[in-house]
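Only one chain is given next, in structure tokens, and it is the form predicted on its own.
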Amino acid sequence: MPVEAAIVSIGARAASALRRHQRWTAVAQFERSLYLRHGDAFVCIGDPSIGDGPLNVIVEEGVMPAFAAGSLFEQAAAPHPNPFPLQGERRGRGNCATSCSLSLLMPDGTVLSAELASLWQPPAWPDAVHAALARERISAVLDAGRTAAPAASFIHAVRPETATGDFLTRRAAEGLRRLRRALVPQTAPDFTTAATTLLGLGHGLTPSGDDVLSGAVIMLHALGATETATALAEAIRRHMRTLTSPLSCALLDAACDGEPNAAMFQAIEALIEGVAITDVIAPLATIGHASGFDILAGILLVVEATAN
């Protein structure tokens, strides 16, 4: 007989998806998350602990371990379709079926329903406080950052002074300077050099680099930077396919439509608002392994472009 347990929220972007699709591939799986694929499409189905988000898709707690933990994957004899295989990811292939009300058959049996969930979208941003944003709040987030986060982290290669001799962070710290310049105020910025260098660059579920973009140009759409925010995702979209990861493209998409999970948004409201500097790097540090540190890169390199 089937379990069913509760959907709690959806974000409107997977409620949109979920809608538009009906059959779906599981593509990867992790502790406490599982992605859905239909071509470009992805849902991420998780434990409340991962966070709202436009893709996700939270269940009550304790639900994932029942639908997660076993063999919900058919191994796949035919080489993985994903030209990018996702990091930490048990590979495979399975389907599973929406309803019209977004209710979800997993693999395993287990029924997901909807009834009762709430649909999740960012609030607005708050005003931008740029006294708040002055350059030695700046500096203090920075070095915050940098003490708590993974070595992997771009977050590193943010002051190229400190950028190690490996090539990686070298690349990182070129990708970083070149998305610096382009956001000094300017007549032709070129976005287009700093995407290219970046986008796929790193390792993870998401590209380190990917998540510096996304942290940027989701910070352009808080501090109500409109045109420059469209100039960046116009870089970004123009190139990411060819560069990065499928998944990171549709959470890049989100990114561009100035989308954030709830996450970035809790960071950057406590950045703009002026709050203890634990407000700012606690919601990030949630985020993957580095994920959170990397978008934060790049939330300081635009903050940092329009400060006082």
Contents of the next structure:
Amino acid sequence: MPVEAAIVSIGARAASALRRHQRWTAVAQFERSLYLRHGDAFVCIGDPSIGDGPLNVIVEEGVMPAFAAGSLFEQAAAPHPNPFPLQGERRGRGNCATSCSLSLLMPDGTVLSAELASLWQPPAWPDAVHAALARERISAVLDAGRTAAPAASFIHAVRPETATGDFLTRRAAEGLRRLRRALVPQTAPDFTTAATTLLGLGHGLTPSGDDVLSGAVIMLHALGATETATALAEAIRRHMRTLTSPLSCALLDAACDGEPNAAMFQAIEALIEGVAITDVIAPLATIGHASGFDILAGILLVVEATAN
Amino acid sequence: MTTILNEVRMSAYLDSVALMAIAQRLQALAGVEVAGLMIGTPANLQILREAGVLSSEGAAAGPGDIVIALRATSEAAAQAALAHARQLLDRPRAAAASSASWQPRTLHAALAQSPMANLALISVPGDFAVAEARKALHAGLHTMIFSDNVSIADEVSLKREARDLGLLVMGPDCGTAIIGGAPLAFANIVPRGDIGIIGASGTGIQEISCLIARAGRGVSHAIGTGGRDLKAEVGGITTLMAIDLFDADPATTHIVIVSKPPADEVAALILERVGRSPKPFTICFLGDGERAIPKNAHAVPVLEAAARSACGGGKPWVVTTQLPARRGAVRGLFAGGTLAAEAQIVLRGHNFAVASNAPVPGATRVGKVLEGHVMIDLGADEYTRGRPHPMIEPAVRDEALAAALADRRVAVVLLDCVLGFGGHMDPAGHLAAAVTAGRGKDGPLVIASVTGTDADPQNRQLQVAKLEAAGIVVAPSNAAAAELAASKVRSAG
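Now show me the form predicted together with its partner chain, since the one above was the form predicted on its own.
Full complex below, order starting with the chain above.
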């Protein structure tokens, strides 16, 4: 009788991907998470501290698996033609109770079961008419972000006056300038130049430039600027496969569809609804080393451009 | 001859912190001019190309690969750095491979694996530390809370709860402890012995325990209390409980208490409790005024004196050097906050007007312009926000050190170099390189002390040798270093 461990919640994209593909390979083990890959698809198994996200599979406390790269995982249940059986409205719910036959056989024989898991999808955005509140606070939020951010974050290159420094900092500032220019309301924005400058630029498993673009495209969705979001998403999707890492592509793909993770959602919600600046910064600080602050750079560029 | 050497790791995944940390380590190696580790996206390859560190091998990397890019002064230096990079990159992989089984990720799971454990060390963001500490207490564990950013109200509540359960809460913001010979967090390898230490100060415990070790004695336990334990709100709960524990411990024959000056009502409580103990005490309230001390206790002004007192007395360590005295100011740049405080006390003892970002009583708060005798605690929040602590990353001190070395008003630069677990693996090597690069022909005298032991991973003797090779005068203790600085400046008038 195999040992069974419970999946607590599962992102909709992760659930869909796990059901589509039978075999998965561990590619990266971190302290709180384990990334599995099948072709272009990635899922992230993590303990509750990593929070919900489109690609995240959250397991119960104490059962976070640790396996070397190359270890094989198998979908224990039969593949299902319907990605994830779910009743009712998908949007506007956050975690939804569901029952699912999905389970994953780990290399040590333990079965991760989603039978009692809740399906996570990003909740609906707050009413964008309150965006004015956010615009008034750009400088204060930027200052707070820059104070809390590690030196490697692109948020330090957001203002034109910081466009000095090493090659990477200067290129980052150039990419941010191009994105800012493209975000200004206009008939034919050039998102391609901005996207090709930022994609794959910088440190990290998801390079900082990718995080900036994720923040920007998600924020456009949050503000209801669907047309601009679609234009930026098209530019990102057109070039990401050649310009950045496969894992980052998977996360960018979700962002392009307007799907943030829970921490990004909380931060943007706090920004739009005008609650304390610490409530904007704190969730982002939990994302990677500098990623949350790179995301904030993209978010603030959108708010700034919309304000102008 | 300059050599560019690249290696590509195919389909490798490492987070940015790991890659940047490895790059920094490589950069510090002899002969390495530039070291970069990045994923091989076209944008990053262009950055490496512009930095003049990309070879044809590196240029062939794909977006899912990691590029190790090195430029060194010789082929041998480049190869040595590459070998070191491989070792560092393979370490986490080897660790993951060897633990192809479940690892505890929560307190509950760790306890299931180690049911005999009786202490939990908590190092999580401050917002979560209280909840984790409470879980540990309810599981019957003493707790050491390394995390900071815990409110004083939460600290009081946790400590009272723990006291009711008969458990210690060390912290929050407790950076150092030695329990049953095991160094916890930032601590050194010192011999087991009969001296117990209770400390509200991390580097204070480190300096005293290392000086005790160098005097040939040992430590039974060093219990950190957290920096606020002797404030009026907390009331010295952990300190009082630690005294109870040492009183009951037959292996402890002498107890040292080290802290910033306590609140008067707490000092009265602590000293009353000390007076009821059958054991002798050394009390070091750094920068404190006159107090009535119980007969079984001896009050000392600085850490070095505390170590000597605990070891049964002896004369202060004095450094004699033939170097001429200088006219000018003393600029102290410290990684250890308590070491910065001790230096201020020593200089104040010579009637020097001292300023600091963390002033002791009698010193003034430093202004924006550094003038006169200035002791800077580089581990203070204003220097570490968004950056590692200087004990972890000595480069945090570089800018201030370069400025001090170039400042003609500065006669003596005073430095500390703190070894042990948790700290940088070669702080002296880094300091030596920075001093060599930044000190001109008529530059200031540089005096340092090294807090550590030869058993530490960095080996104190080797670290001292590196500093001395760079022309830095190494004093046997931080207090002795400050004394020497004072004597060199004072005798110049």
